[in-house]
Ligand SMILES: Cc1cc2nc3c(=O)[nH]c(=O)nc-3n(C[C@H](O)[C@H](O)[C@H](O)COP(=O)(O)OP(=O)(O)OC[C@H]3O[C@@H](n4cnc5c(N)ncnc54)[C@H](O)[C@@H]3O)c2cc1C
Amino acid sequence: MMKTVLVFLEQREGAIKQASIDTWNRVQELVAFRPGVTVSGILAGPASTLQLEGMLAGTGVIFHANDEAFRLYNPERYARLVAESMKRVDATSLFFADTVLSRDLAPRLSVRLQASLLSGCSFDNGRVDGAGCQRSVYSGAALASFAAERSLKIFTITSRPTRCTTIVGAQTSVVVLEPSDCTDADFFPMVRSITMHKGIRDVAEATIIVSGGRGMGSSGGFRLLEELALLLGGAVGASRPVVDEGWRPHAEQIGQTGKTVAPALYLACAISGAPQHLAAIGSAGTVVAINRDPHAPIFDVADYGIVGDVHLVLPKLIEELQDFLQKR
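Requested model, single chain only, the form predicted on its own:
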């Protein structure tokens, strides 16, 4: 019997989030050797699907609600669209990237569809059409398996970069859905606008993150990290104590109460390495740590480590990087 799984593709300001693209590719990897499982997608909001060319693995159909009404996130409107899409393709499972939006939408759909919700899944065991998944627990100290009690399942998948090799021969088509005939009066609450901070990149999307801890000393200390991130084309992250102090916004917080990230390069500056923080960077490619405490836990997971005061090391690092870029 043919089974279908549905992947939610999230957009913001017309740009499809890389985390959703990675989720699509991850699901395609998992079903590649499982005959009888097909993948469909649902994209809500006006966004150019041309940006997906050469980025999506496998085969499947993406249903695009290219309607201005879906530009901004509305819980009820989005939940109705996804629920209808689940019925359209008779999907047995629904997959989200583990983002701020999905942490609100997935539980709503779980109640609406009477589906089991398994969040923060890694799927390192390769199961996608079964009943369960794996997830890190106890601040990343252990890996636990969870099973769904119901036939209809909803998963949120933690960040993980996907390989481009699976994209060769991909055949994904897009079907544009009819505009919604519902009005704003049918939905409450309504999001009227989203304020985007210019020049600030989302750490969940960044391939390079320069992150700082309380050892940076003050909010002013993060100017060094901003300068380094600008040179590298990356984003600035922060530990929970930094956010608690009010030095950086919560949107930059990395940790179990913040965001889980999977950059190709992660620079941890003056971060001691609390278990909650280490669990959130477990999928990072290369970790470089700078800390004056040689026994800091961050060095246990770092690929490269520098023991020293960040206020002395970072200016030298920035200077060397500037010289290198000028010679290129």
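Keep in mind that what you see is a predicted model, and the values were worked out from it rather than measured. Numbering follows the first chain given and starts at 1. Here, rigid core means the biggest group of C-alpha atoms that superpose within 1.5 Å across both forms. First, how it differs from the form predicted together with this ligand.
Annotation for residue 63: C-alpha shift under 2 angstroms between the two forms, rigid core superposed. After superposition on the rigid core, the Cα of residue 53 moves by less than 2 Å between the two forms.
Fitting the two forms on the rigid core leaves the C-alpha of residue 40 displaced by under 2 angstroms between the two forms.
Shown: the form predicted on its own; wanted: the form predicted together with this ligand:
Next comes a single chain, given without company.
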């Protein structure tokens, strides 16, 4: 019998989140060898689906609630839309990227739909068997399997697609949904606007992260990282002691108790490479480490390593980069 799984595609300010695109592709990868499973998507809020061209793997239909009412996240409005979409396609499983929004929405839906909720799934064994999921535990030292009891299942996924996911030949179509006839009064309380902290880029979405650890010495030490991140078009990240010290905001913390990231380039400056930090950068493409201790564990996972003092290496790196960019 044909089974359908639904993937939630999240937008912010009209841009579809890379983590959601990765989730769609990861789900396509997981169901690729399961005949009779189709993938559908639900996108809430105004967004250009042209952005998705060449980015989505596999085949499937995306239902787009291209409605101003969904521009900002409203828990009740979103929950109702996704629950209706589950019914529309008769889906047995619902997948989210592991984001701040999904941590709010997925539990609401699990109550509403009486569905099992499995969060933070990695599916590291490459299988989605319909019954449960795998989750990395003990800072990545072990993989635990969780079983779902209910027939309807909701998963939030942390893992990203493998690099060989085929995009070429992908065929997805978009169906725009009729605007809902509900009024704001049906969805009290309403969010009217969201103000982003100036200058902070979300590390969870960044393709380049320049990250600093305790060895940066002070909040002032991060000025070098800000300068480098600006040159590279990346975001600044931090280890936990840096956040505990109040040098950087918690939104930038990477690790077990921070965010999981998957940039193409991760530059770790004066970060030792503790398991709780490494657990969150497993999906990074290229890892470059700068550390004055040649035995720092970060070098075990780094593709390129520089043994040296960040206060000497970083200004040189910035200078070289400025030179390079000027000559281009």
